[in-house]
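What follows is one chain in structure tokens, specifically the form predicted on its own.
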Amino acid sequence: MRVVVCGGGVIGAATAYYLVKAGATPTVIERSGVACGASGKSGGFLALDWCDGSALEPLARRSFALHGQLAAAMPDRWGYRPVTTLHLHHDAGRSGASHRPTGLPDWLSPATIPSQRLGTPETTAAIDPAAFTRGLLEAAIAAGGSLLEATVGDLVRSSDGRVTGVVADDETIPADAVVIAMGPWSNLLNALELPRVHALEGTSLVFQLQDGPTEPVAFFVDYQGVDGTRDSPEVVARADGTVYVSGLSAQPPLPADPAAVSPVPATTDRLLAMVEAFAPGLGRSPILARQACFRPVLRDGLPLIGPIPGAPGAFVATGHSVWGMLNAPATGELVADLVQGHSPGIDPAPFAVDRRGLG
């Protein structure tokens, strides 16, 4: 069975890879290079209960337990690793203790404060997100999948109107069927009926420590600057010895080609500023990365996976926002089930395309 999936990033990847795994001959097509949006510049934290009591806690779960089978099947190829993950509390008006709380990085300020574990090595994780979609993508070639640099355009369909392909700078690709895994730019394709894909901007920094890998840990911070602003970064502390920050999210227009996304410098000063007081020792390394990326978000916060109503042939899958990478593996398995008709081990009806409240 041959099929085109269109989008290079981890959902899309994570597609390519159970597809190939149950029998298809998956093609991406990406334009603007692999894991260049969201896929590479997200934290790559993992967690498997914190979608519990929503309708992702199945994909969630179903997930997690897949990441850890991946990192044991290709290991030491993106940096997976269970982390303890706590809430902290940073005031940045008041100077705090005077000695750092045992067991944090020495990189945190003293008056950085635990407040709440979040998570433990059984339960949170995490990865290098632009090597896990890389990673994903390479095993699904070697097995005998394809990549192609190209922009999708249109569908081919039938005379019956079934989507039998996609033409991409003006070459008819051929399929039995076509997965859209675009993220925010799945709306692009005007052939297709589909419910708003939002577009949800994120800024990013990416520090080098200079004494290389640091504790397995992640953080949230509750940050609170000396005009009574509030934040709430996100740490996340990688085997490679780099530590990534997030943080203040925004709502722009939404470039029309991914590779124009940039930081807004007055935007990424703030981040390095909070940066510099709750953790100043990471705020003194090496800035390896400042970025941005816009995250698919839906109006109800579901993503959309599966077939797309008067398309027949057509199947899609984004839409979720900031659990991307966590759950692209279990969204992986579920559409090759899906395009290949098999019954699915997750029941697909929450993420359906037609579901009620998306119009």
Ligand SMILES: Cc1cc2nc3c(=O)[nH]c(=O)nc-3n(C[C@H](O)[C@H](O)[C@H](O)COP(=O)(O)OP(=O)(O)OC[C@H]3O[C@@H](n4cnc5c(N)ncnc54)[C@H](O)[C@@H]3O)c2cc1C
Contents of the next structure:
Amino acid sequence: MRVVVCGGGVIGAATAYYLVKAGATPTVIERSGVACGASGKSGGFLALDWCDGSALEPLARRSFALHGQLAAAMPDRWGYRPVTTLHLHHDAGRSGASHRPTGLPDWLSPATIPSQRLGTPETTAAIDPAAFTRGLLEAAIAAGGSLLEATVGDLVRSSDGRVTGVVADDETIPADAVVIAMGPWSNLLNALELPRVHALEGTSLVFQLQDGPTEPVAFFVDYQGVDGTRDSPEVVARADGTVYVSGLSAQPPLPADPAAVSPVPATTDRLLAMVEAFAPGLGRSPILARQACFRPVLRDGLPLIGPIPGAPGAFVATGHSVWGMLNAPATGELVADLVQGHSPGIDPAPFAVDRRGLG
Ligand SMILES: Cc1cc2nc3c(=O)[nH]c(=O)nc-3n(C[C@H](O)[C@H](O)[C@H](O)COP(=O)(O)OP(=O)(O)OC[C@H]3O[C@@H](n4cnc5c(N)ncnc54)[C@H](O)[C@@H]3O)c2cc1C
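Given the form predicted on its own above, what does the protein look like in the form predicted together with the named molecule?
The complete assembly is shown below, putting the previous chain first.
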């Protein structure tokens, strides 16, 4: 079965990986570079049970288990490591303790105080998101899939309305099924009536620690500035000795071209000033990346996964919001089942395109 997967983010890569495992032949079509969007610029933080109690619970729990299996099957490819996750508090207006609590990295300020343990190495983990996305796609290609660098502009349909391929850079690519996995750009194919996929921007910095990797930790920081403003930066210490910090969400217009997404200097400066306050040792480290990206979000916060009504042969997988890196593996597995007509291991109904409340 020939399947065209539109979009080379983590959802497209995971879909291709599980399609090829199920015996299909996927071609991923990517416009601007594999993992060029949120999939390469996210935290890569994973949690077993943070989606419990919501419709995401089965997808998240299955995905967390698959992340462990994928890392074991392809070791040392994307820096998978279990982490301890803490909630920290930093009040920039108060001088804190003069001694840092034991067990915390020396780049944190002594005034940055742990307030709660949010996860253990059994329940939380971290990956390098770009390496994970590329790793899954490379594995899919090694097993018979392919990557085409082109811009998907339209769908090809037969006289009965069935989707039989895509038009990419004026070339027609025939397919038995098409999966739209273009993240926040998934609405750009006007031929499909999909619910509105919103795009929320996040800004991040990547620092290079001079003394090598720090202990495996992730932090969610409650930051209070000297002027009383509050922010919630997230910090992930990675296996390769880099530390990722994100925060300061916004909703500017989404550039039509993914390659045109770039950070606002005033926002990266603000994030850096926060880091210099709550983690001065980190703030003095070389900065490898100042970046922004957009995550795809549906009105009800749940992803959109499944067949597209009125367009037989077409499927969608997008809208994973803040949990796309976590939920990519089980999403890929689910899409592979749906495309091939197999009975899925996870109930897709909460993610259906025509569910209520998407407006
Ligand atoms: C700041 C930030 C931090 C995050 N941290 C985490 C985290 O710690 N853990 C977690 O689980 N999730 C996290 N997320 C969420 C996660 O990054 C996203 O949910 C996920 O990356 C979305 O993947 P995607 O494949 O749907 O979209 P994208 O990564 O946006 O990929 C879509 C791809 O489609 C391509 N494309 C677009 N138009 C076309 C076209 N016409 N033709 C061909 N290709 C096209 C784009 O170039 C792009 O590569 C974070 C998100 C943000 C913004």
